[in-house]
Every structure is written in C-alpha cells, then in structure tokens.
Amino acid sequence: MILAICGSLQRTSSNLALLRAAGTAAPPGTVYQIFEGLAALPAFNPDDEPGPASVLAWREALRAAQGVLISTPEYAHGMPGALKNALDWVVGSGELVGKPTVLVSASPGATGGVRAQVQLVQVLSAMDVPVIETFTVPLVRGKLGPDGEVRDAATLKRLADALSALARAAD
C-alpha cells in the first residue's frame, strides 16, 4: 500500500490535487490511500505518549504502508507546521523508518516549494527514511483546471512516473 500525505490542511490545496491525480495514475494492483487525519493530530508532546486515538491511527496508517508519497507546499521557507508535527509523532516510534518515500512540492511561485523539500529531506534523513525521488511543481495554479484538478500533461506524467518508481521500491 502507498500512503499519500498532504502537508497542507487546506481543502482546495493544489498539493492535495496532485495526490488525487497520482492516485489515478497508480500502477495496476497498487493500493493507494490518502491519509486524511493530519489536522486531527495534537501538538507533539513526549509526555503524551503513546498519544490519543488520532496519533494511533496515524501510526497504524504508516505501519501498513509499504511506501509513502508526500506532497507539500512551502510556508515561510519551510514545511508546514502540521506536517512537521505529524513527523514528530513518529520519530521515536519508527513507523516511517526504511519506507521508500517520494517528495513532491507544489507552489504558485517559481521555485515550486523547493525550500520545504530541503527541510523535509533533512527531517526524513534524521528518521532513516529513504527518499527515492523529489520534484517540484512550480507555478502550479496554471497546471490546474477550473475544477482544481491537474490538467497539465507533463505534471501528470511526472506523477505517474514517480508513483511507478515508488511502487517498485515498495515491493
């Protein structure tokens, strides 16, 4: 199973649109699931271990995954706080250790959120998570249709190729 994680909590997030598009491009036989509980995770506090039900669900979703796809925007030159918080909850428990991971970042700006990726790679490296591929989607709004779906053929191909690589690495 490939677990997809959106770093944005926004309902109309372009990064969530990328994850939805990636799901339609999953190789045959690949189970693909978008984790939708990031907003429910409380602020990480080691005193609260093992955490409430939302944390246990997060850990179980990661434990069940053979590979992970993260798509995140960039906020203030870094990854969003909700994503960092979610990762903090699994640093010590290790559900992400060794899971092949692909990172995508999309941004309305020309850099495509590359600074969020740099920060995310650092954190995942500290967690012993193999990042097998990274790419950005700059000027993402021009690649979405009026319905918010990804319409750009090159972006769709890039997502499909990354998901295929992830599925192979996860096997």
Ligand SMILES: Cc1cc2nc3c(=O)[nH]c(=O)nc-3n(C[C@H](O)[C@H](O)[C@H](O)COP(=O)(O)O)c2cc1C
Given for the second form:
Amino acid sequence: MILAICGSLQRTSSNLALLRAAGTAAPPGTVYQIFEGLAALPAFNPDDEPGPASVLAWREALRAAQGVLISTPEYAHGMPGALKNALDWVVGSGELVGKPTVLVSASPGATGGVRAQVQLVQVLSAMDVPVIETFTVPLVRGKLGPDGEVRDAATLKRLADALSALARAAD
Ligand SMILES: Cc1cc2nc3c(=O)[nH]c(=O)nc-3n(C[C@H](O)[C@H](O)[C@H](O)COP(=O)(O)O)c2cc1C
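Could you switch over to the form predicted together with this ligand, since the one displayed so far is the form predicted alone?
So here's everything in the complex, that chain up top.
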C-alpha cells in the first residue's frame, strides 16, 4: 500500500488535488490511500504517549504502508506545522523508518514550495526515511481545471512516474 499524505488541511488544497491525481496514476495492483487524519492529531507531547486514537490510526496507516507520497505547500518558507507535528508523533515510534518516500511541493508561486521540501528532506533524514525522489509543482493554480483537478500533462506524467518508482521501491 502506498500512503499519500497532504501537508495542507485546506478543503480546496492544490496539494490534495495532486495526490488525488497520483492515485489515478497508480500502477495496476497498487493499493493507494490518502491519509485523512492529519487535522485530528493533537499537538505532539511526549507526556501523552502513546497518544489518543487519532495518533494510533496515524501510526497504523504508516505501519501498513510500503511507500509514502507527501505533497505539501510551503508556509513562511517552511513546512506546515500540521505536517511537522504529524512527523513528530512517529519520530520515537519509528513507523516511517526505511519507507521509500517521494516528496512533492506545490505553490502558486514560481519556487514551487521548494523550501518546505528542503526542510522535509532534513527532517526525514534525521528519521531514517529514504527519500527516493523530489519534485516541485510551481505555478500550480494554472495547472488545475475549474473543478480543481490536475489538467497539466507534464505534472500528470511526473506524478505517474513517481508512483511507478514508489511501487518498484516498495516491492
Ligand atoms: C500563512 C501562509 C503562508 C504562506 N507562505 C508561503 C511561502 O512561504 N511560500 C509559498 O510559495 N507560498 C506560501 N503560501 C501560499 C501557499 O503556497 C498557497 O496558499 C498554497 O495554495 C497552499 O497549498 P494548498 O493549495 O495545497 O492548500 C502561504 C500561504 C499561507 C496561508
């Protein structure tokens, strides 16, 4: 199973649109699931270990994954707090350790959120998570159709290639 994680909690998230498009491009036989519980995670506090049901569900979803796809926006030149918080919950428990991971960042700006990605690479390296590919989607709004679906052929191809790489690495 490939688990997709969106760094944005926004309903109309462009990063979520990318993850939905990636799901339609998953190679045959690949189970693909978008994790929907990020917003339910409380602020990480080691005193609260092992954490409430939302944390257990997050850890279980990661445990079941053979590969991970993260798509995130950049907030104030860094990764969103919700995403860092979710990662903090599994630093000690280790469910992400060794899981092949692809990082995508999307932004309406020209830099494509690359600074969030730079941070993520650092954090995932500290967590022993192998990042097998990274790419940015700059000027993302122009790549979406009226219903928020990904329309840009090059972006769709990039997502399909990333899913294939993840499926191969997960084998
Ligand atoms: C508080 C805040 C800070 C932001 N900071 C950045 C930034 O540093 N770099 C950037 O490229 N975009 C920044 N943006 C714009 C986001 O990239 C944009 O809102 C994007 O669409 C969010 O991703 P989403 O569509 O997946 O929700 C910021 C947006 C907000 C609300």
